[in-house]
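Heads up, the chain below is alone and in the form predicted on its own; it's given as structure tokens.
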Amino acid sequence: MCAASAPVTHVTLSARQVRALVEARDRAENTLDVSLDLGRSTTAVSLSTEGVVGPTGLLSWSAIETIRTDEIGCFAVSGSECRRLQSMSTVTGRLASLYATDGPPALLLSGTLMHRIKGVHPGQDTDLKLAPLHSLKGSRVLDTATGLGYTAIEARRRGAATVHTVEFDPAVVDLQRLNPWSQDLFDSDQIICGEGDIADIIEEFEEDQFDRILHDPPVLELAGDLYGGAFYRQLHRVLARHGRLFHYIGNLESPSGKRVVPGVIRRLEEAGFVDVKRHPEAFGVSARA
């Protein structure tokens, strides 16, 4: 399990939600059902000329307009405070921000997207990086970059019997925390949560330790190490044999995709990886032990 998340003392929103709520105002309906954890439920709350009256108490409008005018961040609100769901890096330099969209929020690292968001929202793109793993039914999964912890979520959801996951950025462990999506994270016991670089903590794990790897590393402009030779043998060694692991590349149509893909391929194969398959729907390549 993750470390325990704080105790939530306030509701998260983007201005997709915030937009309905405006509406029903100008409509002078006095309730309406609405999410207040950026889409992941929904809940009833009361419409007054003070804000919106809900289950940790009142929010004003004031903090409501604030939010609406902002179309990609995402909020916790308390009365009439709000703030931007966003850290700063101790360790990289780099801002950490949730990127609202229709389903999951995205990670935006220094005005880079971690997750797909034209025609998929995150949780579809979690969906296709799975895909190519098959069954998780039992299986023992290293997670290499927990993210916001969605692929390790629906690993543990699907079946997987314990899930290794690995985050380098303390910022973006923060956003874990706050991320009503990740919530997850910390009530599950198989979900088994590391800090750091997991090219040198991989080399902690046993030979054949893992059934199936989801390598999800971010670009090879911040990361090249996580996709050089050395890194796939020690892949290879911790997975067991017949085993299969998926590595997120990004576009393999783009021209970074056409640059990159053929020297991962290569490099697995050396590795000792067999079966190296593109998956241009998936943005990424899957292999065998």
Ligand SMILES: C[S@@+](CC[C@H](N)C(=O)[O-])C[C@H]1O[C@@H](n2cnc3c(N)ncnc32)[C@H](O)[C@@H]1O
Contents of the next structure:
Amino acid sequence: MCAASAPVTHVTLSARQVRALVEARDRAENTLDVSLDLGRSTTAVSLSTEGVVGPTGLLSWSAIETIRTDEIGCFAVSGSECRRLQSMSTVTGRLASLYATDGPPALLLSGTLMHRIKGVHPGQDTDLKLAPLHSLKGSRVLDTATGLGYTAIEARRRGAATVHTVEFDPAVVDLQRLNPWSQDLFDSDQIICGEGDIADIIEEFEEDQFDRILHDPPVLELAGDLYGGAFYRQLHRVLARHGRLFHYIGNLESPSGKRVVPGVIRRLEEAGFVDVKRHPEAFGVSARA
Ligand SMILES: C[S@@+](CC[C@H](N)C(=O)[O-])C[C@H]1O[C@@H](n2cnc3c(N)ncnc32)[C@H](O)[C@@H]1O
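What would you give as the form predicted together with the ligand, now that the form predicted on its own is on the page?
The next block holds the full complex; its first chain is the one shown before.
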């Protein structure tokens, strides 16, 4: 289980949810079922001239208006206080923020999206990344880069016995605590969260410790080590014989995908992986130990 998240004293909203509130107010309605957790569930709220009364008290119309005019931001709202969900990393100096989508929010790191949002939302992106790993039932999974925890949470939901996952950036860990869609990270004893650089932490894992590895690093320009031969040799060392790897890379048909993929495949094979296959639908490659 990840270190406990703070008790919830706020609701979490984006323009997608508050639009429905403003429209209900304009139709002079008094109640509405709306999501107060970025689309994860719905709650009945009442509307008044001062604002919206929900489980954490009154949300003012001025706070709601701030959110309505920001197409991509996600906000924690408590009364008239409205905080955009973003955090400056003390380690990388980069801004990390939640980016609203039609599904779970994406992670934006220093202006680069860490999940797909075109054609698929981050929930569907997660399914695509896990499909090449086949069955996860009873398996020991290594999820190399936690991000918002979607792949770790989904791997556990699909029956993984344990999921080890590691996040480097404390600003991303802050966002996990605030993102309603990341909360299962904090509720499952079978998800084991590490904080630090996976390139160091992987050396502490035993040979053959995992049956499945989901390697979902940032783009090569932000995390070159995680695409290097030395790191791939470590992945191969900790993956049990016949175990499966999926390595997310980005659109294989894009100019950068075409540039990066041949080197990735060559280095995976040099590290000992076999049966390396392209998965254009999932933006990555799979391999077996
Ligand atoms: C593409 S995102 C992972 C998304 C994740 N699979 C999910 O479901 O939300 C990549 C993450 O790797 C983290 N990261 C970057 N370098 C890392 C490193 N050396 N060790 C561990 N995590 C790292 C970034 O901060 C970012 O949160």
